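In the form predicted alone, a lone chain appears below as structure tokens.
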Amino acid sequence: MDTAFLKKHEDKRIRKGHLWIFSNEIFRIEGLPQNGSLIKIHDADNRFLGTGFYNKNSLIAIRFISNSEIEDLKDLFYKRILDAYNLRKKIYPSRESFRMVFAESDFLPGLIIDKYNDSFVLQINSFGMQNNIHLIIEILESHFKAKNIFSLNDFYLRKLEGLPEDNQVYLGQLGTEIIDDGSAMYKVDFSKSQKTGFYFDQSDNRFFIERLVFDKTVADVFCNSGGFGLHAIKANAKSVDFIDSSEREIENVKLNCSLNSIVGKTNFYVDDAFDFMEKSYVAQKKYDVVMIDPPAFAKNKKSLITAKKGYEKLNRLALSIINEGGFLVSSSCSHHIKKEDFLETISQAAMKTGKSLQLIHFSGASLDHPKLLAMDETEYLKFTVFKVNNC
């Protein structure tokens, strides 16, 4: 097997528990790796870190995936995905969809694997794991039952990969599921939906905000399937506004409506999140309780500055039209955007709206999406929730 020799001290963070290594921290390769095949990792005195996947073309040039030499690649991948299923049924023993590998935070790096029922959706975003992609169906196919089996890629991601930006169907057919998240059912459409399908980074927050919608007016902007509206009618909300600039995501929720039985107390708006508070401010239209839940607006960290002013903007929109003593939910799924940063754009348009916050709970994405302590990159939703009051 091929060798790497990382620069002097630069095995410090991989020693922690980091597991990528950048291509100006290799001092030298001994051999000539393939994009995607298994390279051993020594620091710059000659001493083995462990094995990992190579990539030349990547900025990340090695996915660092065991501390020692590797005799069955099958094997590791089938003992990691079960692990990983073991730890989702612990922490959810009645549901069957769910986000079941979370690539690096399940030592499975550049892979994701989100378990719809029998369906399960891939995200493949290393050259590794793209070459030894047949091992992974093998193991869904035989251990897990699979009926279908799909990649729904990210471009971007894969494009930084060097890899094909494509999907592939690899066992059954791009069909349809309805999941259930143990209180919501929802209908998802593999063939029309955003991401894998579901964002199952919210299901956790989903099920807070129920506490604060009881006899509630609720804005469900950005709502995509409509999971926090639909828990918000589940915990009597008075009614629920739902707004998406897609027209296919709001005949979506519509269906969704169906599906949980909601008659009424409902309204749909194929607007921009941006224009419909613009407009409900001039309208004087205000809600007790608005959730914004927008797309990542910080891609990468040149995005940084545009996205906190489009952060900026939109909550102070939202800010805009919450009654006195109302609640601002308020997400952020941009990694590049710290914790600090986007509170920093929330205190910002609290100021501008006149008003005063109290932030009353903070966390990050579902159980299902576990965090490296050595890797800040496996964090990366922030979910807000704040009383508002006037100045």
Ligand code: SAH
The other form holds:
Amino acid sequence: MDTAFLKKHEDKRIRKGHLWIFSNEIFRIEGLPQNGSLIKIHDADNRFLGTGFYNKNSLIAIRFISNSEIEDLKDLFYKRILDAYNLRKKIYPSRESFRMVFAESDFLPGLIIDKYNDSFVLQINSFGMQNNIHLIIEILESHFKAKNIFSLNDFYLRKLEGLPEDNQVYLGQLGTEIIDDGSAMYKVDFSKSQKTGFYFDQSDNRFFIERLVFDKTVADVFCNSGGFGLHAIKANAKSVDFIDSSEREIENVKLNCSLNSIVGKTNFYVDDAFDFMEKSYVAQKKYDVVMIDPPAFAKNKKSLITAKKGYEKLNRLALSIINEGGFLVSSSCSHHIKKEDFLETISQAAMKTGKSLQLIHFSGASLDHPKLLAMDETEYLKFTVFKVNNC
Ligand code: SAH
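Moving from the form predicted alone to the form predicted in complex with S-adenosyl-L-homocysteine (SAH):
Next comes the full complex, this chain leading.
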């Protein structure tokens, strides 16, 4: 097998458990490894470190897989997928739908598997995983009773790896599933949905907001499948307004409301979130609880400044339509915006609107999105809940 020798000291991060070796950290390569092939990794003193997937197209030249030599890749994949699955079943014993594999966080670099009953949706974001995807399919078929397997890839990440922008059906068909999150039910139509179909990362946080909403008026802004609002109604909110710029998503929320036998108490708006909140402010229409969960504003470090401005404006608008003593529920899924930056942005928004905020809850993604402690890159979602005061 080909071997990569790292520069001096570049083994430190890897020894701590980080899984990426960047191209500028490699001193030399012995052999002619193909993109996506396995490669042995040695430190500058020629000590064996482990085995990874190689990709010369990517800044992440090697994705570390194991600290030993790999004899049977399928067996290793199976053990890791099973470990990841068992962790989810421990946390959510009665659920059949969750993020089953969260890439690096589950030691399967570049592979996301979302399980929706018997349908499995893959995001394949590394060359090595793409080359070996048949092994993953075989495992899902033989050990996890998969009926449908297909990829709904994140093309931005695939581009960085030099992978083609395509989605594939590996088994069965791209259909629909009705899933539940332990309380609410959702229809997921994979041929029309965003990302891999459902935002599992907010699952636990949807349960959290149930504690705030009894008899309150609620706005679920950027609602997508309406998870936050559905949980609010289940927890006896007075009313919920659902807002999303996508007509398809709003139609899906209506469907989800009927799936959950929800009648009345709801309003639906296909609108831009900024415009909607501005119009509400002008009309002096206020809510007790406003929840905002926008798509990532900062895709990379370059867009940080603009992204922060966007978050500030959004939180300012939300604060301007919250009743005294109400709650702001504000999320950010931009990895590049750190916790401190995000809180500072909201603090600026509070100052500009003359509000005093009490942070009553700070959290991240649901438990099926573990963070690999040695890899900050595996953490992205920030979920905050503030009580809003005029004093
Ligand atoms: N809160 C959701 C996830 C939000 S994902 C949940 O719990 O599932 C972000 C959503 O914002 C998407 O549904 C997308 O259609 C919507 N969106 C993107 N830009 C928007 C805009 N400018 N105004 C309103 N909605 C927007």
